[in-house]
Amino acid sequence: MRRMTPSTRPRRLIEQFLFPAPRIKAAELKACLQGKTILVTGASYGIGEALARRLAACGTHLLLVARSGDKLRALKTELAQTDNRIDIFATDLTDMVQVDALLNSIRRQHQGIDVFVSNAGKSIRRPLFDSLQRFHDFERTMQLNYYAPVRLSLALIPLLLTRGGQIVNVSAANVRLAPAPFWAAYQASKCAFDQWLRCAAPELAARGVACSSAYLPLVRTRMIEPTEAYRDAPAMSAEQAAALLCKLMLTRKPGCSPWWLGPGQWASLLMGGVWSRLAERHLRRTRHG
């Protein structure tokens, strides 16, 4: 365990307050998930990797999807145990040809799936005026954060129906908060799939398939590394995020979120105009500074 230094101690204390660790009994989780087939996208790094490690200890049959074949093979070797099975699929989810090949392979090999965890995602923070010649940023972000999980969900629903399965969406807390400057591509794409899944949830629930979303705050993964301001900001660990996803599998509740997201939503609703004016004022000041 990494020792806290004087410079990191205040941040760790804030993180403990903002992101208390969920309580899950390992024996209860194993009893619930043992023998189940669980598909996880974005499984080679960050939240997906942490989740794969946690699920492997429960004796599950894991279907791990990610772009990096080498990383998936290394993870499979590391997690190989006598009481679980791991299949890996090196797939770029922005390439629909590869997605179709993945789905065909899954259909041939599996009669049913218990849980589909939509975790793969792309984050991008860029000012609008730096994006005027970069429409591809919006296309790529929408492709991975919206079109890919919709395509996978539509294809996997028949397999989920056979086992009364579950779709678990790794969403973001900011889809429930006021829009933020520089995040147009990311927030729009995350909101799109969140809305799609919430619209589909009643129809799926009527057929026995649960839909759950984890509205996660900032998580300390390689995804946030390009944004310098976030490197020392309070953030949830990937292991904590994975624990929250496991809790959703255990409870099959519609969602989970940080304790402060509810008040944050009310503040966004009541103070949205104030927030927009403050953001505009700040941007004017920094642009002319």
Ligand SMILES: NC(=O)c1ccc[n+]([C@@H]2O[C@H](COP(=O)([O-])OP(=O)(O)OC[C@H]3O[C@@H](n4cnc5c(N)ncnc54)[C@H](OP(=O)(O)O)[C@@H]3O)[C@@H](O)[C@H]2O)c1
The other form holds:
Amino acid sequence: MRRMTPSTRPRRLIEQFLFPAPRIKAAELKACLQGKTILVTGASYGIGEALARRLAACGTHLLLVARSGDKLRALKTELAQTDNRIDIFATDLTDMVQVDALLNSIRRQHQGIDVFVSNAGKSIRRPLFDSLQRFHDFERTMQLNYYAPVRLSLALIPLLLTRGGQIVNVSAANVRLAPAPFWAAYQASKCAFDQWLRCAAPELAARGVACSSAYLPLVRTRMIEPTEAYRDAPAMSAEQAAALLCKLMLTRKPGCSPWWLGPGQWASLLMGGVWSRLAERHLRRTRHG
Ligand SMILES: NC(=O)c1ccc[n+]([C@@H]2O[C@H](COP(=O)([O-])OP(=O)(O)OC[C@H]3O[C@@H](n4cnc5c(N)ncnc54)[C@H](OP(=O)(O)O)[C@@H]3O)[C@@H](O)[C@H]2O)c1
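Got the form predicted alone; any chance of the form predicted in complex with the named molecule too?
Once more the chain from above appears, this time first in line as the rest of the complex follows.
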């Protein structure tokens, strides 16, 4: 465990206030999930890896998907126990030929899936005026954050129907707040799948499949490393985010979010104009103006 230095202590206290740890009884989680077949995308690093660790301890049958086959193999070796089963699939989810091969192999081996966790994601933070020659940024985020989960959901729905299953979407708190400059590619793609799932949810619920979204704040993973501004910002741990996803599997609630997201949404609604003007004024003072 990392020791708290005087400089990290205030940040830790703020994190405990902003992101209180969810309470989950390990025995209750195991009783709920043992023997269940759970597909997790983006399981090689960050939140997906932390979730795989937690689920493996519950005696689940895991289908782990990511590009890094070596990382998945190492995880499988490390987590293998007598009461769990782990199948790994080294797949680039932006390549539809690979996605089709993944789906064919899942369909051949499985009659049903209990939970599909759509977690794999790509983040880009880039000013619009640095993006004028970078249409591919928008294509890549949409391919991974929108088209891939839609393609997987459509194909997996028949398997989820046989088990009264659940789709768990790893979403972001920002999709519920006023839009932020520099985040057009990432936020638009995350909003797209969030909205898709919210539209699909009543139709799926009517057939016994639950849809849940975790609206996560900043989480300290590889994803936020390139953003200098986030280095010392308060963030949730990957393990805590994984615990929230487990809680969604336990409760099958439509969503979970930090306690401050509700008030934040109201503030975004009521003060959206003020926020835009403040952002504009700030940008005018910088090289982006
Ligand atoms: N970190 C945050 O602050 C934060 C906040 C809110 C929401 N989220 C969401 O949380 C989810 C997980 O993010 P994270 O923070 O855990 O990031 P991460 O540590 O970078 O992990 C991303 C995962 O996605 C996989 N992935 C990336 N591109 C892929 C592709 N083309 N095909 C298949 N798998 C791919 C990666 O594995 P490979 O590289 O091996 O393919 C990795 O396992 C994302 O959906 C993100 O939007 C993150």
